[in-house]
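Only one chain is given next, in structure tokens, and it is the form predicted alone.
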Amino acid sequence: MEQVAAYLDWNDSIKALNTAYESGLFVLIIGPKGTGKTSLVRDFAKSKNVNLESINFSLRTRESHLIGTKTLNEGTVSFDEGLLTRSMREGSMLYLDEINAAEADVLLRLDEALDDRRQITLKESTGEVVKAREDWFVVATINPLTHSGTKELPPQLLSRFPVRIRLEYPPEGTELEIVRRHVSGQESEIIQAIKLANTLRQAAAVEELFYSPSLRETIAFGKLLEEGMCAREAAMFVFGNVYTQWGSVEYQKVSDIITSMFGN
């Protein structure tokens, strides 16, 4: 089985998480996709030797995913508890990924559980009040509002996460170290790919391009090189071709940048 590379804590995020954990304060991690938010949370949960319950929010996420739902089995009605309820009972670490993609009714139920009482009423079942264990810890992530499907979190829900960690793309040298944890060899080409990724990210930040490549893409570039693909071809597959969905002008713009960096 492939070993998962440990998270490279380049901006002391784990230290901040640990302090919040010991203080009983919930944490919000803010940053664009592909900056390692999920890897950070998983690594932190592993370091604490606690179970991690996680959910990735979307427009399809319903209250029942969090709270639970009634089921009928051979004439017997039972209640299958959802992830939120289960996490509160067990005191497992709860990871709410892309929380600002959730619908308003889902956020309301979350807000009920995350306030100072840290309890929730199972109105869908017996009306039992479930109170979280003392060691219950919650980490949420949000993408910037420029990302599709995201919306502004209500102020009262934001206040439930008083510790906020900003996680941006790392400096080029740090990104190289991250990629090197996954692949080996071809360092000069990987350095060029990281420069390319940052050029595209900067263009996307000022809305000159529609897409900003993530750390996953620089890692994928390195893996294609490991399998013997030439650098320019790997750059087109990983960084260039995705821009086709925004039309030939967008694609040609990025293709020209790749050619200038990797040749024909």
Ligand SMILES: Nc1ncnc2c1ncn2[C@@H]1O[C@H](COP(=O)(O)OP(=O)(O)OP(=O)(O)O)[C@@H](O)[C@H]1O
The other form holds:
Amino acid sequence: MEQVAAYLDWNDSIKALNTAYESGLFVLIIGPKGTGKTSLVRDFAKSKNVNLESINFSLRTRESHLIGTKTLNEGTVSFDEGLLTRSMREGSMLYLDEINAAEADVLLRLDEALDDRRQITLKESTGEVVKAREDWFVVATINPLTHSGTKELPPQLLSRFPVRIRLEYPPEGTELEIVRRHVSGQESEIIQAIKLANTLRQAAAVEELFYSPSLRETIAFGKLLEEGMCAREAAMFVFGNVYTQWGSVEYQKVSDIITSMFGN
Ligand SMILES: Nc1ncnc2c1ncn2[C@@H]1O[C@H](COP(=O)(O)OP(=O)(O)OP(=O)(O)O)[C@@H](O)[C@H]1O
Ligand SMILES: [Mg+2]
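Counterpart to the form predicted alone, namely the form predicted in complex with the named molecule:
After this comes the whole thing, all chains and molecules, with the earlier chain placed first.
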């Protein structure tokens, strides 16, 4: 199994999470894909020594995933509690990933649990009211609206998360430090790859390109080098080839940038 690299808290997000946690305020993390949102929350839960319950929202996520489902077992009906119900009862940390991908009915149910009373009525079961434990803590993430498939989070749900942390791409030096937590060696080539990634990110930000590489890519590049691949080839595999998806003009543009940075 892959060893998990230690999280580098480069913009004091852990401190902000800690303060929110101590004040019982829920947190929203906003940032593009692959900027360390999930790693940050995992690291924080570990530091608090609490159990982390995670759900990744999509259009297929149903209320029952959150609340629970009735099951029939040898003639008796019982209720299998969902993630939300369980975490409220146990006072664990709840991680709602990409919450803006959820359907309206799911969001409505979440809203019920997240308001100031912090309770839900199990109307699909006995009608019991489940009140969250005092230490229940919730962190949600959303991707910026530019990402395809994302919707705007309704304002009243947004207001349930009054502490908002921005997690953007780190400065180049910081990114290098992060990549070095995952791979060793080849520093000068990794610096080049981070420069390349930032060039592509800037082009994507002004919609000159369709795709913005994340930290996942710069780490992957380092891993290929570690296995002995040459830098140019690794750059094509990790950064270049993906643009074929948007046609040969887009691909050629990036391919030329890679050649100018890594040679032929
Ligand atoms: N500050 C950091 N310290 C150490 N590793 C990091 C850091 N930030 C990102 N990474 C690494 O970058 C990769 C992507 O991070 P992660 O999955 O946490 O991002 P994410 O924002 O949750 O992505 P997505 O939006 O796609 O879910 C992981 O391999 C993670 O370990
Ligand atoms: Mg994530």
